[in-house]
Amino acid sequence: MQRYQILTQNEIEKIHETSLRILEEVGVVFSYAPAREILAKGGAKVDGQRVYFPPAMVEEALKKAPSSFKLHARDPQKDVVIDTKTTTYVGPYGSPYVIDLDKGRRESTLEDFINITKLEYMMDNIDVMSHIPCEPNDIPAEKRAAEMCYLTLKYSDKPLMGSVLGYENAKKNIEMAALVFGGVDVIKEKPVIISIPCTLTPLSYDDKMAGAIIAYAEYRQPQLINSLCIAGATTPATVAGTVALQNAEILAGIVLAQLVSEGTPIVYSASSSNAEMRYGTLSIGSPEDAVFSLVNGQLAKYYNLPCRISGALSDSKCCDTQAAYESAVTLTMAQMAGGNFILHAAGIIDGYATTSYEKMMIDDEIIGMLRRIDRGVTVNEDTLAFDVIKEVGPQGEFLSHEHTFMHFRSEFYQPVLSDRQNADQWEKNGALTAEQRANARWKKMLEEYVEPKLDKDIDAALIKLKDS
């Protein structure tokens, strides 16, 4: 798919230069003492909890982060290469609520977590398992990180994400993943778990996120250094000002990770949007969110780093027409921005607060369509089909021609959810809406789910480590 360039190269360089000024003259707060010690040793100026970064220090760190890496899965056929060209899709992340047509909106539970984990595993268009597809609110908060990591490893053999709730939780998740893949020494060479430590906007990192950056870097596991700014609330109301501040935050995290372990894989991760000024809320289905995605994609390419962008986002409170058009716009812009790791690619509504079962199915269809568009057009003698056109001639038909049978399955996207019957057929088959078809589909997928095999001894070791 053609990448959309919303800014000139000169404008991108101005943003970069402004970010360097912010880092050098304004600084970033790190409340976590070990992070300050690492940064000070690396050449930063530390004054209390505020850290000031010399431009050369930042530029040097950017050179050390690789532009591509492979994220390994339990099933090697599902390994994912994350680079600056290809696109990887990831499920919903972080929602404390779920919604479906049968039970409505409610606090999510462990049962919902397991259901959505199984759905992510079964969805062909989801490449990496999100760590928190929804919060299991019915188990103690202090046990969730280990429990979610274990259940993801148990119910899926795709690559996975891990906890960022402090150094110890991150370390335990890494060690759990290492048990499955042959040990810590193995995963240092073959990354298996990716995290998303986030800034505390504006211009700070709390203890948990800084600790997580250090833990993942120590084990050389990839991380999406992330900033979610709210333009007009936590950052300036202008897109340019927000991006400059957001970029400074991300660069500070990249420096910390590279000082811990040079060459730690990094995904430039930005998910900023604007405040809805009438209500004081975050808006994620706005055109500004799409504009931020386009700028973020250009910045990541400027640094030659893979780029994380949020995907199918909506401010709607249910799976309705608003959810559909906002998600189609934001997911398409994420693709056109050159997003390489698209988190929240399916299921998210309500400003990240809710995961919708039905919307996961609908967004999966959108991803399938975008992947077909991204595949482009093959132009050769066979596909140009001159001999076929000559043979059929004027007023002929191609429907029954052998050439059509040879190509239509690979050339045309075959929808899983969308209805393409004529009106009479649609009415005869129940006149179901997209939401109703989506409801039936996720239920059928759960009925057909088959758990991937996990060695019994490894399973027992995981449970022991999880509960320790």
Second form
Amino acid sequence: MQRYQILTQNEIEKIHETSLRILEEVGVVFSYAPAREILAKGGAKVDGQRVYFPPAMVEEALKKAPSSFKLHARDPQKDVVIDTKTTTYVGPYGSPYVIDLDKGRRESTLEDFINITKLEYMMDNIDVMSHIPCEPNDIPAEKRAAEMCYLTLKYSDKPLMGSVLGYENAKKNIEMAALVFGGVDVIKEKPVIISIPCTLTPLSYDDKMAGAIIAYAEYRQPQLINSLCIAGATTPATVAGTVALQNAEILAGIVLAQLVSEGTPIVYSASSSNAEMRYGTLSIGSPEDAVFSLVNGQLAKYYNLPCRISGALSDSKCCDTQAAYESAVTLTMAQMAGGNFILHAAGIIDGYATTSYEKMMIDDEIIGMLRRIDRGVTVNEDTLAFDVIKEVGPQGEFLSHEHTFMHFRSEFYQPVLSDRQNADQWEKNGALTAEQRANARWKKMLEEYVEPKLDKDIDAALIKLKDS
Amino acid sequence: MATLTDLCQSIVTGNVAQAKELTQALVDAGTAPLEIINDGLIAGMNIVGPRFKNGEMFVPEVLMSAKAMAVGMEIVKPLLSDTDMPSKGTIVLGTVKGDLHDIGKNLVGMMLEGSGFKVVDLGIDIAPEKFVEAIKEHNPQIVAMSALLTTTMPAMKDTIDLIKEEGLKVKCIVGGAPVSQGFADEIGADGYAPDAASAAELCTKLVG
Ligand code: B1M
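Write the structure block of the form predicted together with the partner chain for the protein whose form predicted on its own appears above.
What follows is the entire complex, opening with the chain shown before.
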């Protein structure tokens, strides 16, 4: 639920109008010819690779995308509704490195991919599997998309994300997911795989991403049309200017998806942040990142679309205090902003380049705390507890009262990692820091992991399709 | 009266209009072009470099200083013969095949120009053959490659291999977030730089 509005409605409208002007007067480059053809047929003006969008065409497309859809899981109990009110938390995405307390930072491998996939599955706070929780660098690049999709389906029965590396990879991932749910015809009315095609900022889409948008739309599978701008580098240094440009990029992608298939589910997805001008690098643990989240949340609501915001973000190079405070601030703001699909909600450090095993656990705790905050307060006769207060009276105690017994579990969040014992107990139990406890916790989770059942024939068919 | 100190100062503050005006004034007053370059324009950049390194100046400020210097250079250049023109050398730069990330590469390019190199920026998604073609055309001392994806890092090796196969005499350097000194050594590159400022230092060392 959106709890924080940083701009007025009038300011949001000004951003929207500027985005429309950018789309109409500056245009967006689509290098992928099939995308240009679709857009031209839909009413856009095409000049070379550059596509110019009349405002009416954009407004029309925006009306067609639904504001709510259900993403189906292998285990129906884990189906997720993605709308403009609830919050879905998703794991880390895309990191080529991993780090843990035992082995330090290293290029991630298939083993790490499987481990973090299992952790995502084990963590109650993670609702959707993130497709690339880290890159399995030891798998040949051309086989990776299908391999990751298969392994995610095998090791988890939660809903999943899929590949965006071009039309063909996307199509194969969709067909693999469809296999589990009864075929491609069934999934057209029943979304089972969600993706994140990304703009090539500023103001362009490359072949792969435009191809992925078309593929997911053809099968009517949901997609997060995403823009990651770096304010001061790929876009203006001003928040307003960056948002106007970023919004134009996203709207262009939404138009393409809706032209391919009207009503195909979209998540408005923005993850812009600012450049660290000391080095010219991207900064994601910054207060500006949080400001962008708040604006993006409002824009998505303005369009009545579900909204993706990231995440538990940090620029720190390991799972330390900086990682924790940056993540707490950015994730809190993502939720306050009304984020409905929070990607990178756990594990990310190093400006998206590294996934930390321990930070998966730290962020699990932050998500738990935020979920509690989001639940808010129930006010009724029972919770106001006048009778109980009267009964206990002055100088009494509530700890042993039945009312406490009945309510404490639902009212209080039970930490999974934080230490709240007294100092003596803490010392007796080894005087472990949060990082050390996190290290123990992920190892325990991996030990306790049990693979969810997958029908033998489906498994065989999946392997066949994967290797085809 | 315009002085070389004023010109140097206008480079440090990144005042492009003033740098242009002062350079022209100095030329009109008969100051030797090489003196304008060395004691005005480059002297300014020599102050900017260390200030950037120790965190007093930020990237956009450095880039504006570089722009101010370039504007001055444009005025002085026609007054010098090619051989008198101080240039550290030519660098061919590009993001390797399959990779579209260009922010880091652009930054490297700007820093290299700022420190006195001529930079030929080929752009993104550059195949090994394209690098080779550009080397033949521009005769650079150095080829600088950028990659941001672990999946495109092998294209760096392919490019270096092809350059060697063609027997071209040029130093190859690599960089980008996932690239490391170890990887650079492994694929037979002549150098690796972790950031744009060190890339400029590395190139200066390699041509020196
Ligand atoms: C010798 O010459 C030299 C010397 C030094 C050199 C040098 C050359 N080149 C660089 N340096 C050095 O100097 C520079 C300045 O000091 C530094 O340059 P950098 O480039 O490191 O720093 C820049 C100044 C700022 N940094 C950046 O610009 C990169 C930031 C991150 C977040 C990033 C961005 C911004 C983008 N991305 Co991309 N992206 C990520 C990046 C994560 C990260 N933290 O690195 C990374 C690299 N991307 C990734 C991915 C997965 C992808 N990206 C993609 C797309 C994009 C955007 C278009 C959205 C955008 C690029 C915009 C643009 N115009 O360049 C896709 C691929 C596109 C493609 N084919 O290339 C896509 C596949 C994502 C998708 N689903 O769409 C991940 C890599 C995975 C892997 N296997 O390696 C990633 C780690 C993020 C993540 N967690 O997903 C140094 O490295």
